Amino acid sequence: MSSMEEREIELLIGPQHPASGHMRLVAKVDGDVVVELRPNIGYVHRSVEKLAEVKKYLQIIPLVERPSLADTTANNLAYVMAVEKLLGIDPPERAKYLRTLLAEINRIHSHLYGLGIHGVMIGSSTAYMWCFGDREPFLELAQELTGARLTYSYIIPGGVRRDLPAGFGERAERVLRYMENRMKDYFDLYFNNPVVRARLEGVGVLSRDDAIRLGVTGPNLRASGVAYDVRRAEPYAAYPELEFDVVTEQAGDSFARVMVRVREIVESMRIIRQVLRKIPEGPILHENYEKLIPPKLREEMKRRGMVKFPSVFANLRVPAGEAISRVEGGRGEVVFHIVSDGKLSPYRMRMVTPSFRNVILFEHLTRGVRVADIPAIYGSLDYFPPEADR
């Protein structure tokens, strides 16, 4: 055995450590620097896609969302977009109009989740309440919108399921001048503490040129100064309609990875006030599904804005043949993939989440970097294990 090999030493992490969630990581140290560190996934392995493969098309829409809990809309509207495309349909302007607004809120929540799990990480237990406290009047929007808290299924093939409630807007602007009013305070006491700044600037670098070769998505990609965003790059729902920015960062670091999520609160924000405002009359549900509701269920779903489902659709079957879609989640770019024969359930379906494609970043970030700034850069990433492992 040489010399440096007496050095190193094998350091195990998790799955049940609170800086890796689900996932245990295998780090070759020397001392408390970190040779290597490899990712070990699965524990939280669901079987999402072979599961679906005995599932009807409406009964897949909440298994997709389980494996991403904080941003179960991305899920949602891939895969609805995917079946969409192989029915040859098109959602009434109204319908996308709300499933972006539900994506945004979502996107925020989501952020605010990340950012809240990554203040603990290193020590901030007031970032983790704050954080976590102030995702909740969007998780109450999202509730007043879809019934649901956390896993919607308020997207549909053809349209949503419900319409805007009565009064929706001015409850929601009200948390958006409470959530910008409450952004002055995070600056304060989090993001520019000196304390933070010295755990995450310049900690777990990427640069430009790794991000794109290792494929790396959403606000990880953005921070290394790549302006790739899939609503610009291939826009879906009613985001051609919409103004916001591509928010990017250049320094690549933990740091510039937290600012992105943070800034893209902002702009979530923005967005969702251009929707309250644009938002054109009209049905929630593609007229082909409509006219199959019995008239006295028709003009209950108009007077109550929820569409109550004929039995019909719940046998939907869909044509042979394949589509992709893909959709900007909170953490990334989700695809979709699947392959139909006509039949009540898919033939294969593929799904692809940001998470997974993100792995690779734990092993080229965390060379050389010391043992405390692990969960510096864990947290900056926003891995979600269940995603990954789907």
Contents of the next structure:
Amino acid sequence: MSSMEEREIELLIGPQHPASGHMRLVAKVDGDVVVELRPNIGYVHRSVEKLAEVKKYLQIIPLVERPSLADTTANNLAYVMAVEKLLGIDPPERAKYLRTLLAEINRIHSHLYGLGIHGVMIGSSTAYMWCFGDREPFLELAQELTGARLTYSYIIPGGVRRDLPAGFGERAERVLRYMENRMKDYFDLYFNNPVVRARLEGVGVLSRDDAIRLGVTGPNLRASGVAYDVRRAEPYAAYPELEFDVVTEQAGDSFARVMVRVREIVESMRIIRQVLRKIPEGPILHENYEKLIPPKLREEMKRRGMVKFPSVFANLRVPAGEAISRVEGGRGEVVFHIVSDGKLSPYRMRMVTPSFRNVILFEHLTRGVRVADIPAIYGSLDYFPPEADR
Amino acid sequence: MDIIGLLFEPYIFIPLVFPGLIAAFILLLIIIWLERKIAAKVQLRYGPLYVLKPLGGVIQTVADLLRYLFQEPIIPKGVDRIAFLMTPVFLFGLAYLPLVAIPVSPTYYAFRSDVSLLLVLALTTLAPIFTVLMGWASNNKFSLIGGVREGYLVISYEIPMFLSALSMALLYNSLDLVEIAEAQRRIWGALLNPVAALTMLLLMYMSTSRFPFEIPEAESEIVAGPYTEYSGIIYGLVMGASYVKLYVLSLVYSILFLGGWNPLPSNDAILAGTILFIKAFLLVAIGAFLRAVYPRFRIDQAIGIGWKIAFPLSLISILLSLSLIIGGVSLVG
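Got the form predicted on its own; could you also share the form predicted in complex with its partner chain?
Expanding to the full complex; the earlier chain stays at the top.
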């Protein structure tokens, strides 16, 4: 054993490494083979959970968005759903559809972000540029809908902040058609590229049993053949009324994980089309809150399609109790647990982010692979370091 | 007057000016610009734009070179100073040294030898030694691994590359690059022995770290491999060396397979040199374009390609050459 130990080199990948993100991977390598890889995630401490205990309920909305910048809507939605459970209210139908719409736009550009990062990690700068370039139309759609580019803070207790802008449907349709055309290019140049296939197929295989045992979530779980999706398992927002397939792949390798995300983009586009077709007319804020708004402001709000917060909203008081909410984010299941003691801030807030549950995979999947497989597996997990450390 | 006359003597002019160091530098500048421009085209963006705007930022690379020149070269503590500083110089020098043995036209050459092909191949083999030394001298684990990876690769690409080049020498019955080019007056080598042409092209890009074989300096895996600790102009030298090596091998490839200065039968050194340069330039440009298409292979896959695909192919190319000779294809004369 001692001679084996001498053969091994401890390689510190990150936190300042082109492919490490904000974290450090402690790798033990024997030649070109990884003997052990331990992720050291604590380099972007955000202490969101602790900060939430001293902030008011509305102030927490932008706070919980921060840990997962590429996928803010999922955290926003999950948090608001937990608050709504405590408040005992249900948002109006139109607001539910708008929430779904934003969540799916967000899922697409979150997946494109992940695919782009994955591309550059195996050396394809073209995939990186394409994916990041094609995020742009979706970011613009979201910007048009919410007024913000990345951290939308769009979903508020009782509804959403803005109504659908005029002409949004046609513009969205144009973006979707553009993306469908681009998908062909992606497959021609990237996904059907023999080098990409050689780098991804059979690399970092996660078996179905291991995926379940390790508590993996999101596309990484579905790539191992488990058809688990919170949107189906515990429907929320407008999902019960929409048709979509839960995408699964059987292989469980890096390529399957990438493929699940690509196919989910297609499903998300399908959902967006349905939402735009089916969206009902009606208010976007719960009547309890709407009637708190002074009549003059309420009229202006209806005219402009933007919610002006009534001042009482800032001091939103949530009844004592506990609530748990679950949402399917771009990277997997987001869980919020709020304990309220009836004061202005939550007594305790706990969030479980998908990247934190997926970080365990680094150690599991990288045993015995090559050094070059580390970034390939890292990228295929769509791991977002700030999301793990909250 | 005598000095100018001396400058145009082939043994000075060829290694220093054309197709020597200065041509290599100009090609380096153009190719890096072209590489960024082509990649930008594929990736739906502009690429270099502002330096000399009317020509699409063509001298951006000159600006980059100036920046490299005036950037502080940082020498980390704990490196082997002499090896750290000298290896880039040797690497670059050895990358372009084979140019002395490459003829420009049947009558214009710096150094004619019966074994000039062997000379060129032998000199190109020396450069990787310095890459490995560089990785060792940097005293950094990423550099060390990068250097070792280069070492692995060298073994797997050198042998089949030599075999496929020598299979052509067999066919032409000569190791003299002038004779080899002259033998292709009627038909080019690539048509006679396409297997050798394909193998050598593949291995040429592999040996100069083009995509998908950009393995020693894979930035997402081992930062910049052997070059991790380098900065400033010494980094410029090591990065330039692989392009210069690609240029040299492209010249050799053009002479071996693409008829050299043919199809225009010319004893005019300028015309012949231009044709040769254009062919080499195209080969280098193809190498630059590959960046836009491929990600990079894993090292074991690249070594596998070297031994499982290129090596048998190079053996087949030798058999093909032998059968052509037995079949009575006569090229010489």
